[in-house]
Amino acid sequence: MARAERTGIVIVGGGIAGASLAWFLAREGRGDVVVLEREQSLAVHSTGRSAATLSELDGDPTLCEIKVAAAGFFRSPPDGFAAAPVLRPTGVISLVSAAAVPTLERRERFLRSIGLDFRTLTPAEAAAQVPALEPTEFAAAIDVPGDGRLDVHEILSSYYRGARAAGAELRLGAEVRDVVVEAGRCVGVATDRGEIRCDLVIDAAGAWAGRLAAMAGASPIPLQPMRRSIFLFPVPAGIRCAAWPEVISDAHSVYFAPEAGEMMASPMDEVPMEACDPSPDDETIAAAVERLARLAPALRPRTIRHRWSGLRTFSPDRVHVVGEDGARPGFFWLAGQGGCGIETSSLVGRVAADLILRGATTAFDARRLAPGRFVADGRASVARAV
């Protein structure tokens, strides 16, 4: 039998979650890291299929706090992080329905308390920025001018460039087939290329995170992958939209934004499904076209040029799961990133690295992310990779 390989930390999943953790570990001098990605190239699944948007506004207070705390990294990355700017601040406008107006003042107070730079617009003011909007379809809008489009390729590449410089290794086409457990503790993984022993196994497997946890006998946290679709269509003649911000309307279940000379839009669909390579549904796209036409009549698409789908994986409370499993020492969750894994990676990666190396973090209240919140006795262990 071949002798098992040995390293300090194995990260399963080469998407944005695993990449950001590897980078933050590298910043602390930890290069004894192996990242395993099953696909033959990076960004095949969720990371590569995102809308590539920094949008700090979120209906969940915890996620909103995380996004605001993470955003500064992308606006002003650390020296040497990236070869080019990673954020283009086009602005993001979130429309407020009449039904949400009674709670708008309370929401504004919360947003100010966490440091979000925003302004509230009237429908006329929003339509002045995006003339295609029908002002009678919404009651107000929240404009976050510092948000905008992220360069996902540059961010992902930069995380890996920094991690590799410290000695971390990324292996593509490496499938984990089992998790090795001895005396109740995870001590490695079995891959299609052989066994790797380690001090800590990181579950950054995205839509497949629940399957990896089951292999390890970790806590049965019910993560749910959900399909989200995006489509591109030609900008109608006579409309100049290159400088428009992204527009999000929860009430219409649609968002849209200029994208490389065309218009990008999403039905904001959330269809539960098993981990897979999802495809968009024609009826879902068609229904979104009608909702978009009601919100912005001049943008009604005549043809759809391209469409795609990806999986966004949610925990039961829709907030990230970060921390060592209380029932399975040596197994560390970095999962349930929902639809905001890229824009939160600069904070969540740091939190995970802090917990691994020091057992605590000052970056965020890690109890709000801990896997123990889904376990009856709430047990949580402290992960330190020695």
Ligand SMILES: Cc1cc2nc3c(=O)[nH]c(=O)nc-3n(C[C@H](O)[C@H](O)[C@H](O)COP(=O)(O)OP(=O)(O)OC[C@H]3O[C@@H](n4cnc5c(N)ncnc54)[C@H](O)[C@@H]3O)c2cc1C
Second form
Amino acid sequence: MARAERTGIVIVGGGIAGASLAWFLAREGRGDVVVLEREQSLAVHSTGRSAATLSELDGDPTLCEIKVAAAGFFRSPPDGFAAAPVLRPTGVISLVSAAAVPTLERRERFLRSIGLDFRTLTPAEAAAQVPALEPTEFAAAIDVPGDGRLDVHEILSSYYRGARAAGAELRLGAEVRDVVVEAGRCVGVATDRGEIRCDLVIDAAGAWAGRLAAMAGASPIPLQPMRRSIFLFPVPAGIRCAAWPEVISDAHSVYFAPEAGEMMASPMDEVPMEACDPSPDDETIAAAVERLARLAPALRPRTIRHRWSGLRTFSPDRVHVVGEDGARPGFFWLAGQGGCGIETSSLVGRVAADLILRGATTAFDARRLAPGRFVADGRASVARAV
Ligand SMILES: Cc1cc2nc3c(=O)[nH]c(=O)nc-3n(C[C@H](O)[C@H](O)[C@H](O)COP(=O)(O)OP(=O)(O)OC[C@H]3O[C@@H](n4cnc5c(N)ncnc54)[C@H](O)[C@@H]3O)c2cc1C
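Provide the structure of the form predicted in complex with this ligand, given the form predicted on its own shown above.
Below is the entire complex, every chain and molecule, led by the chain shown above.
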């Protein structure tokens, strides 16, 4: 029988999560890394289907802090990271409903305390930036002028360029079918092309992260993939929107932004489903068109030119799961990126690399991301240098 191949770290999943970790490991000189991606090309799943937005505002304080800490990387990437800018700072305006006004002051204090650069707008000020907005539909807006549109392709390929330069290998069309466990410890993976032995298996499998964890006998953390859809439509005649910021309205459950000469919008749907290749349904899109037309009547789409869906995978508290499993040493979670895996990759990838290499990080309070927070017996994850 052929001897199993051996490497230091196997990353399962070649999306933004796996790519960013490979890059941060490479920066620390760790090139004994193999990234295994089942698909024949990159960005087939969530990473290739996102809205490509950097929006630091988040209703969850932990995610908001992560996003603010992660954003600087995209505004001024490390020297040599990418061939072109990876962020177009068009601005992002989040509308505040009348119901949310009583908590606005407290929210502003929090946002200032974590260093977010924002300003609060009246409806008239917001409509001055986006004249299609109906000002009676919202009570205020939070404008983050430094946020905007990310170049996901450039970010993903730049992570891989850096990782490969340090010796990491990306294998496409390589499916992990089982996780090899010996004496209670993960020691490798079984792929459709044979076994690979390693010190650490990273679960960066996106919507399939729960399945990989089950193969390893890791802690049963319930990760829930949820469908989200996006549609593109022609900009109605007479509207000059190229310089508009992205607009997000939780109350209308819709966001929109100009995108390469068209308008992109999302119904902000959250439909729980098994890991799969999802597609949008007519009813969801039609209902979003009506909500969008109420918020921005002049923008009412007449035709939908293109639409797609992807999965956003959430942990029970909707924050990432990062760290070695407490029940299965050798198995490391890098999952639950939810709706912000691209914009948070520059911090979360670093946290994961720090935990793997040093068992600790100064980049963020890693306990807030630890898999142990979901484990009933309180066995916190242990990070171990390999
Ligand atoms: C419509 C939509 C809009 C979004 N908008 C934004 C946004 O504006 N900003 C933002 O930051 N985020 C956004 N997101 C979220 C973001 O896309 C995800 O959080 C992120 O892409 C998750 O990355 P990932 O690497 O974990 O998963 P994926 O990109 O899905 O990668 C996981 C990979 O693992 C592979 N895999 C799984 N199992 C195996 C196996 N057994 N063997 C080998 N390979 C395997 C899969 O093939 C897949 O390619 C959005 C998502 C959607 C769907």
